[in-house]
Amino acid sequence: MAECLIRAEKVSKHYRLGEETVRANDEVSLEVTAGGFYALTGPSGSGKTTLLDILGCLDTIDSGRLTAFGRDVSRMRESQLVTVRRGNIGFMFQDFMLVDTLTVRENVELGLALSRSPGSPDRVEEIIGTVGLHPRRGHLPKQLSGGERQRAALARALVSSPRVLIADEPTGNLDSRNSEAIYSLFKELNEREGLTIVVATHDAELAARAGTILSMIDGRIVP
C-alpha cells in the first residue's frame, strides 16, 4: 500500500465577507498518497485554490484535522509550517512567480536556497535540462515565452527534490502547444520519478492525465 503523505479529515476553511460567511472549504476529506497524480476540478470559486493552500501547508484550517508527512499540522503556526514545507513540497502558480531580474538559472538557484535543501551546481543544471531549458538558462524571464517561463517555474519547484508538487492552474496562461508540453512533463515526472502531483485545473485534458480526479463544488468534493 502506498504511503499516505497528506491527509485531510473534515477540513474546513471559512472567511467573513461583510455579513456573509464564505465556506471556501467545507468538511473536505481526502488522502494524497506517494506516487499519486491528483487533479482538482470545478468552477471558479469552488474552493480549489484554498484546498491547495491547505494541502501545501500555506494556509491554516478552522476545523478538522490535517496531517502532512507524519505530522499533525492542524494547529501549527506559520513558523512551524515552513519547516514542514521545506524539502517536502514544491509549488507552481498560474502567473509563474519568477523574479524578473534573475536569469532562469538564478531563479532555479533561488528555489534551492529558499528550501535550504542540500544541492549543487550539477543539480541545478540537471533540473534545467529536465525541463528542456538548458539553452535558455542565461535568459531573463522577459526573454522567454510563456511556456518557457512555466518550465522555469517547474524547474524551480523541483530543484529541491520535493516529495509533492502542488500546481495551481499551471496551464491557465498557456496556449495548447505549451500546455501539452507541461502535461507531458507532469506525466513523465509522475511515472518515471514517482513524483506525487496535486494540480488544480479547468483544463479537461490535463485532468484526464491524472490518476485521480476530484471534483469540487461550493467548497466540497463531490462524486
Contents of the next structure:
Amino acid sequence: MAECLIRAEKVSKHYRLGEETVRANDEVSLEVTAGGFYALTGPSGSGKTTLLDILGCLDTIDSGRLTAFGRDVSRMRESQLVTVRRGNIGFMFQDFMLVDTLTVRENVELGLALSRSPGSPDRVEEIIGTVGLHPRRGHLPKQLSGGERQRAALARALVSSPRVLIADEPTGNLDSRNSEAIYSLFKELNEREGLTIVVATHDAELAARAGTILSMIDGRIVP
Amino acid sequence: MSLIKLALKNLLRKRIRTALTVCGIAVAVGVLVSLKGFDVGYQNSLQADIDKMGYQLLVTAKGCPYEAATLMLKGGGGLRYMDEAVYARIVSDARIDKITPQLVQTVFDPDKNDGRGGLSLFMGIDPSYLELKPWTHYRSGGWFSAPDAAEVLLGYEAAELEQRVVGDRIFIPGVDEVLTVAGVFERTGTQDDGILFMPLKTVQAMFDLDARLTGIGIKLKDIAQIHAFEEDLYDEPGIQVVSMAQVKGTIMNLVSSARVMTHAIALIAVLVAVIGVVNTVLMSVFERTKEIGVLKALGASRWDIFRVVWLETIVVCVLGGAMGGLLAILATDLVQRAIQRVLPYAPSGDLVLISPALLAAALAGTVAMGLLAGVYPAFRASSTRPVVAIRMGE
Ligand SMILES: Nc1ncnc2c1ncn2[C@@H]1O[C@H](COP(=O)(O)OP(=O)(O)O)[C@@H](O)[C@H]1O
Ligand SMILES: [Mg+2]
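Having seen the form predicted on its own, could you give me the form predicted in complex with its partner chain?
Zooming out: every chain and molecule, the one shown earlier first.
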C-alpha cells in the first residue's frame, strides 16, 4: 500500500461574515497518497481553493486533524507551516503569479532559493527543459503566452523536487490546446516520476484524466 | 537567484517613482551636508581670520558698541576715539609681546562701484603693525619715507581696485588730499587686502584727529595671562578691552540664530524625505501583496520578505544620500556666495568645507535613515498572510 503523505480528518474551515458563518470546508476527510493524481471538481464557492490551501499547509484549520509528511500540523502557526511546505509542496495558481520583473530562469531560481532545497543550476536548466521552455528561459513573463507562463510556473513549483504538486485551476485562464498541454505534463510527471498531484478544476474532461476525482459541494466532498 | 536581485528589480518596476523619492532624499541630504559644511567652514575661516589679526586683545574707546569689534574686523566706521595717552601708559607692560596703535577712518568715495559710491577704508599705523603680521610682504615698494609722510601703502585688492602702482598719486575724496603710493602688499587672504594704510600721524593730521586712536592691538607673551591683563586694564578710564575669543563668540552668536533656522528647515526636509520613502515603499508593498503571498507559498520566511523590503528602502536612501553629497559638493560655490550675502560677517576663507568625513557621516546617516524608514513597510510586507494575499482581487 502507498505511503500516505497528507491526511485530513474531519477538517473544517469557517469564515464569519457578520451573523452568518460560511463553512468553506466542513468536516472534510481525505488521504493524499504518494503517486496519486487527484482532481477536485465542484461549482465555484464549493471550497476547492480552501481545501487546497489546507492540504498545502498554506492555511490554518479551525477544527479536525491534519497530518502532513509525518507531522501533525493541525495546530501549527503560519511561521511553522512554512518549514513543512519547503521541499514538500509545490504550488500553481490560476493566474500564474510569476514575478513579472524576473525572467523565466530567475523565477525558477527564486523558487529553488526560497524552498531552501539543495539544487544546482543544472537542476534549474533541467526542469525548464522538462516543461519545454528552454528557448524562452531568458524571457520575462510578459513576453510569454499564457500557456508558456503556466509552464514556467510549473517549473518554478517543481524545481525543488516537492513530493506533492498543488494546482488551483491551473488551466482556468488557458485555451483548450494549452490546457491539454499542461495536463499531458501532469500525467507524464505523475506516471514517470511518481509526482503526487492535487488539482482543482471545473473542467470535467480534464478531471477525467486524473486517477481520483473528488466532487465538492458546500464545503464537503460528496461520493 | 538572490533576494538582493529581487529587491533591486522591484525598484526598477516604477522608475519615475523611485527616482522622485531618491531626489527627495538627495535634496534633503544635500541641504544638510551644505549646512554642516558651512558650520565647519565658517568657524575655521573665522578662526583663521582672527588668528591673522595677529593680536589677541583689542583695546577700544569705552561705549564703543560690543559689535564694534565686529565692525572693526569687517573694517567699518562709526567708531569712537580714545586718547593716545592710553597707549603710552600700557605700552611698557612686561606681559606684552607686541602692541600696535591704529586709527581707522572711512571715507565715502562717490566714484566707487561704477559711480554708485562706496566706502574706502583707511588705517593709520606705525611699524609695529607689520611686526604683528609677519606674513605680510611687499609686492613692490616699501615702508613710508617718514612717520608723517603724505604716502599710502595699498593692500593687494585695494591696489587692484584703485589701479595704482608705486609712485602713482591717489586722491582722497572728502579731505581733498593727494597721496603718493609708497608700496603695495602681497595678498594675505585677510581684510588687510582691501585697506589703504597711511602713517598714523598722517591720518591724525588729515582727519583732524590729533592724538586720537580707534584701537590698540595687543599680543601677549603668554596667552594664559589674558584674564589678569584684561582685569588690570579695567582701571584704565575711557577704554574697554575685547578679546578676539569674545569677538569670535559674538560673531558666532550673530550667525547662530540663522543656523538654528536653517538647521530646522533642513531637518524638516529630511523628515519629509523620510516620510516620502516610507510612503513609496509602502505603496510598492501594497501593489505587490499578491506576489509577496506567492513568495511565502514558495517557502519564503517572514525574514526573507522583511529583508527584501528593507534592502529596497536602504538602497533608495543610500542612492539619495550619495546624490545629496554630490549635490552639496557641486553647489558649494553657490551656497558660499548666497551665505556671503546674508551674513553679518563673512570671513575671507572657504565658508563651506565639505570634508570626506562629513560625506561619510552623511552616507552613514542615510543608511541609518533607510534602516529606520524600512522597518514599518518591511514589517507590513512580512506580515502578509499568503492565503489572503493570493486570493486578493478575486
Ligand atoms: N477570506 C474569506 N472570507 C470569507 N469567506 C471566504 C473567504 N475565503 C473563502 N470564503 C468563502 O468560502 C467558500 C469557499 O470558497 P473557495 O474555497 O474559494 O471555493 P472554490 O475555490 O471552490 O470556488 C466560499 O463561499 C467563499 O466565499
Ligand atoms: Mg477557487
